[in-house]
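Let's start with one chain on its own, the form predicted alone, as structure tokens.
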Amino acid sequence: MKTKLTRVCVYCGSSSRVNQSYLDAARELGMVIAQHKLTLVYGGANVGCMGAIADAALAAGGDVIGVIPKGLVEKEVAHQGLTELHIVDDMHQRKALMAELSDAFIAAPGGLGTLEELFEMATWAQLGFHTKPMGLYNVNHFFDGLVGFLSHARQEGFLADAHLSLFNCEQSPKQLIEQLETQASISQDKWW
């Protein structure tokens, strides 16, 4: 069933030690999300790519919802200028609320947390817990190695073709958002 996207969850890094091109790309994605009249749902921090995407979406007139565990409010420096900021007890509640609030998921460049969030949503899709579209924002070919690994896992029989194709992978934020809007749901193929 195709549904209209209203909220897009973006997983991305909070580190400020990254190459400037990643911060610029996060800003571009935030701007494009706002231009498409979508609400950004993200991890609630005001630093690194997380802060860059939120600030850009807000500056472009968009709404931004942050979700952050109380234990990370100071560590990740919770963004105080958001449309909504939800402070939850732990990471499990953060991920569950972000998933509940969102119609689609994008992984932008990030570290272990970003990958963990991405793969939890992919696993939920594989198990049929959701049919929300997913994408990889492939800035500077950041996800090429991951896509290669997933292809290898498919060749070795650990992934079905349908699950290898869960991820729309694009270098252009505009094209990625348009793909997610067009897809609006993923197939319910069984994982086994």
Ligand code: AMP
Given for the second form:
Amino acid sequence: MKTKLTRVCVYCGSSSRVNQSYLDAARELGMVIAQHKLTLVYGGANVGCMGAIADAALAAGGDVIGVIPKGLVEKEVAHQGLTELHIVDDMHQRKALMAELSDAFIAAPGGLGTLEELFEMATWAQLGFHTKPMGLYNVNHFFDGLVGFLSHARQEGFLADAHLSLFNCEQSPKQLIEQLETQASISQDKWW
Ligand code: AMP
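For comparison with the form predicted alone, would you give the structure of this protein in the form predicted together with adenosine monophosphate (AMP)?
Following is the full complex, with the preceding chain placed first.
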């Protein structure tokens, strides 16, 4: 089966109390996604790196789909300028809809929410529920420690090589997107 990348989901931090370089990097990724004619799917908030990536993708002429639970519309300040905003009942529906709408998943720097979303998609891939490519946007080496920990888990026998290699780890947003595009277009049996 061949898949063309059309919609990319980005999980990223909602905190605004982060170094400016993370917000700038989120903007760069949003711009690159739009330049590659891809639609951004994200959590629908207008705060932190989430707001930054959405604004940049929209400013570069891209389409952006947000998915936010009704309980967070005020807390995370739902973005009012998106191409589409889906307001769902709860976190489970949010993750399920984001997964369904997207052909690939990227985790950018973020906190517990970002990691939880990333690992849910990774465990679904491990179980064979999807074969969509996944990436880590390694701004400022943010994910080096996580990749090191996963390598440790593999060495200790808890993780297979194939599952460790699920994570395409890149500092350059352009390279990351192009890697995901290549993986999505390869016959999935070859890489999965
Ligand atoms: P954080 O990385 O903690 O700043 O969170 C990033 C985004 O993930 C925010 O929009 C959170 O609402 C969201 N999030 C946190 N926990 C969950 C969850 N269990 N399911 C879905 N989204 C979540």
